[in-house]
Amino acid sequence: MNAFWIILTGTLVATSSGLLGAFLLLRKMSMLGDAISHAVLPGIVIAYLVAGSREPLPMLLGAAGFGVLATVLIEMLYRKARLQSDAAIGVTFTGLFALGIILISAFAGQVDLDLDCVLFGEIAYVPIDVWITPSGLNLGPRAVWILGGLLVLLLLLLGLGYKGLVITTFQAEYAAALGVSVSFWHYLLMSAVSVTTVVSFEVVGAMLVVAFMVVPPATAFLLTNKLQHMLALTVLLGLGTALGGYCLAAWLDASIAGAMSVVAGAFFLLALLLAPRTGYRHQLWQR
């Protein structure tokens, strides 16, 4: 049974990430996942400082709130500042963790955070974590709930929202022409990422939650050229590698997480030798 939930929870964060990781790759902006993940950490310490404890509400919202902070300083050196998207993204990153290991070395004797576990969660203790209701019956774990929740939320918003993320993903200058507000698209997609990466890499880890938005996605972007597709191909990949990389980690008593991060790459390996279009393969062949 434990199997049923590590694989189902890999496959949950690897659906929302993938699909908001499609939107991400089409904007040029695949790694701004990596940037959230480790800007969050001076929000996380924050959060402890002001609320005294480790509760995760107060942590999730300190650390949500500096992913979005993250995602509007990235925006402004890309507009404003001109920066490239990858400097944006490395600058904004770099800075804000920085400020989060100073405000640890800071206040050392305070604040109680074990960083592999804040930045590097396991995806193997989320079978421990169970909710139990106060009659005493077991729902399973809690992660599952909370990205189960978090998908459904997504998936609303991809559907009612999938023609704005569209034409301000593919013809931003024509959108605005149109009247439609490319800035309010943008960063709707810029929260969603950012809540979508801060629930989910403290269950799974930030090497696994980039792994899940970026390959993929990309993955997908070599097979086809429809968006639909692509988001459908994305999905299929990611339940893919979640339950791969699991029997993997098995066979080779590994990790869970590196193996599914290895059975995406594996999948991506393939895609690029194989692909009908673009594939290497493809290309021998026309020669």
Given for the second form:
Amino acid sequence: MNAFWIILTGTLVATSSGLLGAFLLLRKMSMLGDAISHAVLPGIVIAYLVAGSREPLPMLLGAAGFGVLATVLIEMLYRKARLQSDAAIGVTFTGLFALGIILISAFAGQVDLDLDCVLFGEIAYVPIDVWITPSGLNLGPRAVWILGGLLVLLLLLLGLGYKGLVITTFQAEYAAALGVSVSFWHYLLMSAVSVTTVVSFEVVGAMLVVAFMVVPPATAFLLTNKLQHMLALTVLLGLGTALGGYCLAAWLDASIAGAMSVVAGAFFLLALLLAPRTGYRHQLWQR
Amino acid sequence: MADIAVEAHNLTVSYHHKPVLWDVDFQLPQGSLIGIVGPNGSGKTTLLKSIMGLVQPDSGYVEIFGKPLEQVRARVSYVPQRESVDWDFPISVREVVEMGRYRPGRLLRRLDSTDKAIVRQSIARVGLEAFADQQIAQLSGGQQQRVFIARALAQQADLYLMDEPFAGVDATSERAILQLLAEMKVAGKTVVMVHHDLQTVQEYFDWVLLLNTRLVACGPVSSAFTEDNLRQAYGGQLTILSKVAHLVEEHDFPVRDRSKKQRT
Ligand SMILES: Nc1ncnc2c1ncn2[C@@H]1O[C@H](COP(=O)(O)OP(=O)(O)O)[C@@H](O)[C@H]1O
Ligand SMILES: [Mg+2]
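Now show me the form predicted together with its partner chain, since the one above was the form predicted on its own.
Now the complete complex, all chains and molecules, led by this one.
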């Protein structure tokens, strides 16, 4: 049963992160998830100081707030200070992460926050934290419910906002010419990325979130030239990665998150070799 | 002068405090094909973007059909430079053209059968029916340009702002676009087009706007497209001038001979 919950958790995170990651990839902002997962640290610490406990909701709000703040700062550094976009991302997330660390050390006495705990949730512990109703009914791991709820919200967002996201991603300038608000869709996507990153890394750790946000969409991009197929493939690859990663970890008795990341990378390499348009095999064929 | 399609007043635009358009003032007539001509970096693209409200002017303003852009946005469509998108984007010709039917308040709604029909017609008008379901990376440069034009047609606007639609296109695409321009003129549409090829200005356009940060000239081709004005716009770029000088002198430009010299 534990295996089932872990694989389900992995698939839920892979689906949420991957669907958003696909849009980030097309916006050439793949590493934004990584940046956000670091930049939210001060938000978590401040929420903890204000709320005085490790209640998930205040922490989530604090983190999501700083996630959005990070994206605003990145935009401003890019537009106003004319920094390259990767430099803008780097400056912002290292700065905010450092601020978080300073806050933790400054309030060390009051903060019972372990960096490892905050940044590196552990997917192996998912089945332990179950949700039991007052009447004593065991509903399964809490994380699965939270991640499932998040995924439903994201699917709603992507379903309803599909046109807006696609047009502003494909050609922001043309969208603006039509009168579509480019910054609305930008910040909507960024808020979704912030919340998803925060909720997920609390459960499975930052590395796995970033791996799921970047690698399966990149793999899917190599394999198809239709966006809907790319999104569907991203989800399938996420499922395969969670399943394969769990098996690999069980076989090697290794870290589950590590094994899942390795499997994601293996799928990517395979796609790189076999992709119909860009793959190595295709290039040999052309010669 | 006919009714005015676009009017700019003392328009000054700069990027990071460096002026790119300086005190530009003009009126463009409705129902004409209008060429915007000037050397590289002279602010042609910026001028189109200012008309489309995509860059904020430091001073001055633009009116379209005598109104601010916001009130007439639905009547204006924009064909950006081909380089402005990543053509590897996983999207088909039809999906790009469908964007011409998107409206800010209606993004959540599905396209209806009227929209779909308009999209089909627009693709047909640029001659890309056979490519409708192909991914845009698989098209030639000229076909990609026609995709953008089809999308603009799908907007069913009255004013079309096009940024170098003839740049790097094959002869077939060039003919297709010219044919469309002729149809649009008959339908009373106004087309304002950035154009890089001085040789074809007299042949393609009724009206020309010569630009080099400042406005050099704006008027009917016969009176504004003069050697003097070109010298002012292009400054020392003599090779370009000498190439064009003979065209300007011979006022009976041989339009009919065009078919003979066309590349295939
Ligand atoms: N986004 C921008 N940021 C900074 N400078 C720009 C930007 N866009 C254009 N420029 C500069 O403004 C000048 C005019 O550009 P542009 O309007 O594209 O000219 P044209 O289309 O006539 O070649 C050029 O010197 C160009 O380098
Ligand atoms: Mg230009």
